[in-house]
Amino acid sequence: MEGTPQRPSHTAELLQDILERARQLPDEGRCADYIPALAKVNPDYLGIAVAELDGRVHIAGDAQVPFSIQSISKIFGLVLAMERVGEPLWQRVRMEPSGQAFNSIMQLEWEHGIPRNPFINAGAIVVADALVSHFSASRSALIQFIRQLANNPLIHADDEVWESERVHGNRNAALAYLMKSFDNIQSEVPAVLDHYFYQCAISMSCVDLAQSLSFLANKGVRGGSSDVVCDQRSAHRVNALLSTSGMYDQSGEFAFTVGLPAKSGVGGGLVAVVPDYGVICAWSPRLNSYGNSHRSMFMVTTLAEELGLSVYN
């Protein structure tokens, strides 16, 4: 993106009013029912944080309320994974947008085990079988970089989302045996699961979310210091890839209108990135069929035209 997005000082007034704009939407959708835990969660829940590169964070709505991050979890495995296992993780997960769903059995069955990228779930499995196999304790590998991320202590996964993932997470388990079939999984599959299913449950707010993705938006540099999480290179191909498959089967519309890296999840969350300048992250709980959150959409759309985002300008 060339030079610096022109914003105004009332940041906050302008997510106030996109937040109050967002509210007077139609109810599209509904909480994400088939993930028991989720059902419980208050539809009308808003909020929406943007977390700039200098340290300033601006807030609106239900922004500090913790909600479950879900598939904007493996944005933290992925980035972990690279750097622990470097290059050799992309010979067991591809790079390209799937075309699928998001939990495809058949295209991995074509693809002898080799899921089309980390951001649908097949492709997230291998991740955390490589933290799994390369870990002695993965879980809290992962939540302890997320909490440094965050500058945030108290992230934990919700147990009861937890239990509800493991109970309903039969399609999750097929995929991970047909990969255990092509050799594409080292460790035990339960083991790999309960991974996996303990990271989508892992509970933050859009203020944590905003700040702990802030080396996105930085070539690898944590916002607001000096702490290098990755390299410029590894930070590049992670937005490349939420360019391209961060938002299910919406990722290309998404890019189409709003030309920012982004990451949704089935808890209503919806992060994007804009380099040189922070990270935007919206929430709300009702879910189009797509899987991402019609409100949140907006949100995110909204301010990125309000104060010229794209990356394409």
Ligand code: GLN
Given for the second form:
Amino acid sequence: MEGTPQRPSHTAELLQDILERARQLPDEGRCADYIPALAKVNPDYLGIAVAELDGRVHIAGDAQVPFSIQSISKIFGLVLAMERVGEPLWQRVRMEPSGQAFNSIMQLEWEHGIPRNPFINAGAIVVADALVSHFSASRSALIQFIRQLANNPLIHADDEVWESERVHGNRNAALAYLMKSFDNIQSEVPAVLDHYFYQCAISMSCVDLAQSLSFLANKGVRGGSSDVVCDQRSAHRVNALLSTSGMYDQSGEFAFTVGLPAKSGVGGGLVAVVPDYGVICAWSPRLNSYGNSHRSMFMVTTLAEELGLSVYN
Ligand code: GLN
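I have the form predicted on its own already, so could you send the form predicted together with glutamine (GLN)?
Following is the full complex, with the preceding chain placed first.
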């Protein structure tokens, strides 16, 4: 009825309740500080959004505040590269969990410069190389792709974070040069790193992220539309990789306790795909030792339990 305030949906009430419970948790962990610009973020930010496939979006807390998406950007880069490069990409990056930290270098030497999967840094740098080699302006191709998916033309990379990644990116540079020595990087390393750091520095809110990834819950078709983002097989493959490698070296535990394809970033964001239902995105900057957000993990885990969401049910 006109003039009657809309009752919050059951999901919105549930999100609010879970958010309040997350707020009460002890202040474990800390913001990523190896990228100094990320250490400046207020660690008490807390938000969650759920974008359902019918277009409904439920939110609680700081769900509309943009934050540094960091490794969550690896999903967008991968989908774009899979669409443009196709099968040859899988000659250069594998689809196995790494069992190592996301920025580990040891395995890469043993395995002749072929990264274990596209969601560790080395793998994402190979994907960045594929994009840099394919597009004349890869950064703008990627940001246009993301803006379209999120239906938000204002999404952009944060210059301060981008610069901070560049200045403190020695380990990523080491990964890239090592792979170049194995002929697994085609373009010039500085150009590839520039693209990689740029994509990590993109800022998006929980709502932007949940909406932009709805195609993964919908066999490649953007939720609430008939727009084909990728074919069904690509969506299946990305979800499979998210399930086995999206939460770094905690992916097994996340599958064991939650059971949803998911991706985290050191900005504290966490997205989880619920096939045929929608996408959850939580954000809280304090991280555990794996680089995953404590409170985001708590919120997604609790919501999945309460709603009985798991691909293994
Ligand atoms: N920009 C970060 C890095 O390259 C991304 C890592 C992450 O979010 N896990 O180290």
